[in-house]
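Heads up, the chain below is alone and in the form predicted alone; it's given as structure tokens.
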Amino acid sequence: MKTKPAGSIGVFDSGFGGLLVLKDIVRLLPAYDYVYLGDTARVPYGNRSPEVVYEFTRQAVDFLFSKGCELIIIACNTASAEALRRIQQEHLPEAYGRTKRVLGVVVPAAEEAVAKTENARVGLIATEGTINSGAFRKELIRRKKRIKVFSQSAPLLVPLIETGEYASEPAKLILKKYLSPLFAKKIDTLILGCTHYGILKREIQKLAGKRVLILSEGTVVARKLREYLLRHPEIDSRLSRHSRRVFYTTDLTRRFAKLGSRFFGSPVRAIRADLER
């Protein structure tokens, strides 16, 4: 007798910034039902210490479990270079066995850039927990050891994200400070190493012109998800198809709502979760 799939494709963010990964998530693949859960009531991940993440990951992991995921994406960088592998080694063993599996942003973001830049200069924009991580540096030089790899990070960006006033004359004066010294380096190719920097896409793009490839990491993972159901049948025959979206957020609903919708790109309903119960 065959098993009804039911399962869903947990995607998880320390804020709104994996809404971003999420909606190229659902364009490329539409079919498939979707869990997101932004942490927004401790949002930013990238100023804490390496245990804290790991708790905070760990939790979100459990949370999405709960829900009936089988598959989840971790939409944050800063989690993605300092818990997923303690999260893959050690708690989904002991925890869930082999039946399910959490994904990370760093290493397709990496296999892109280093698949796309032509002079071996890679720039990376990210928050001070994941540049110092190593994760990146790490990933880019273990695909081609001659790469040169420039970082900066930005600790200001999220905040403004969060708040809405990303598009202030302010926020782009701060962005500026802070692309200014990686083109300085002549880098032909800069990761967006936070999910929230891919809402600044255009005005990076601008700041850079057309010698440099801006990566946001959305349209990589989307690409990468499909290639690895592909890959794992035995994954995918456990994901349920009925186009369905759920939102959860650890803070306040109505804002993540009127925030998230805008990260969306289309009306977002939030139920509130509490993670650590």
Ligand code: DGL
The other form holds:
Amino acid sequence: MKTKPAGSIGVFDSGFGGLLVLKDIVRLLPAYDYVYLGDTARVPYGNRSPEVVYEFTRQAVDFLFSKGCELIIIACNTASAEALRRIQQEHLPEAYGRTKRVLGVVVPAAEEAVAKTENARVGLIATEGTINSGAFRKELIRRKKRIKVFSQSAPLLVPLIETGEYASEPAKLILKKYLSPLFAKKIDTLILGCTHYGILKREIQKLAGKRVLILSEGTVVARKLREYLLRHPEIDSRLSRHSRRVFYTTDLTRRFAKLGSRFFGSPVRAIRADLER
Ligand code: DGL
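Okay, that's the form predicted alone, but what's the structure of the form predicted together with D-glutamic acid?
Next comes the full complex, this chain leading.
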């Protein structure tokens, strides 16, 4: 008997950042149905302990599966770095058997950086949690032994972005302070290892000059997802295609409607989600 296609693609982030990734995914794969979840009540994740990030991510994954998702993209580097492996290895087999899939953003970004760098000097800007996890370093070195990775955590950027203050003069100064030490290392590729930072790409490119490739994750993740679905027709066949987009947030604020729409590129009307039930 043929399985009826029924599932959506879930996209999860701690806040707005994942909407930039979803925008690129929808542009490349518009026919699928998507459910977005932003944990805006508990953002930022980047300064929290791995245990808390795991617990929040597990709740988010369960919520998205309860809304009919078949496949989830964790569009949050912090959650990908600190929780994804345990979700894949422990939670999914225990709670869902082998049917559901959860993918992250660290591996696609690391693959792309390795493919693009010419001098094998790669910069990484990310949250404290992502940097401390060592996940990027591990994925980069696994693919290219002689690669040099220069990391910088940027704890102030996510709060500035979530409050809509990212284009202000103080924000530009902070950005410059974070990035200057990386540019001094003669990197030729800079990974924006936090999905929120995609909104700063133009500003960062200006600071970096033309010689540094700024790698933001949206387009990379979208392309890798398309390749993944081509490689896994058994999953692709379970995904529904009615071009539906549904947005959930754990805190319904006016800011989400305004900034969310700016990040996603078209109007976003969110429904409140309760993850702790
Ligand atoms: N977008 C998340 C990431 O990619 C933001 C992290 C946070 O909530 O601090 O890491």
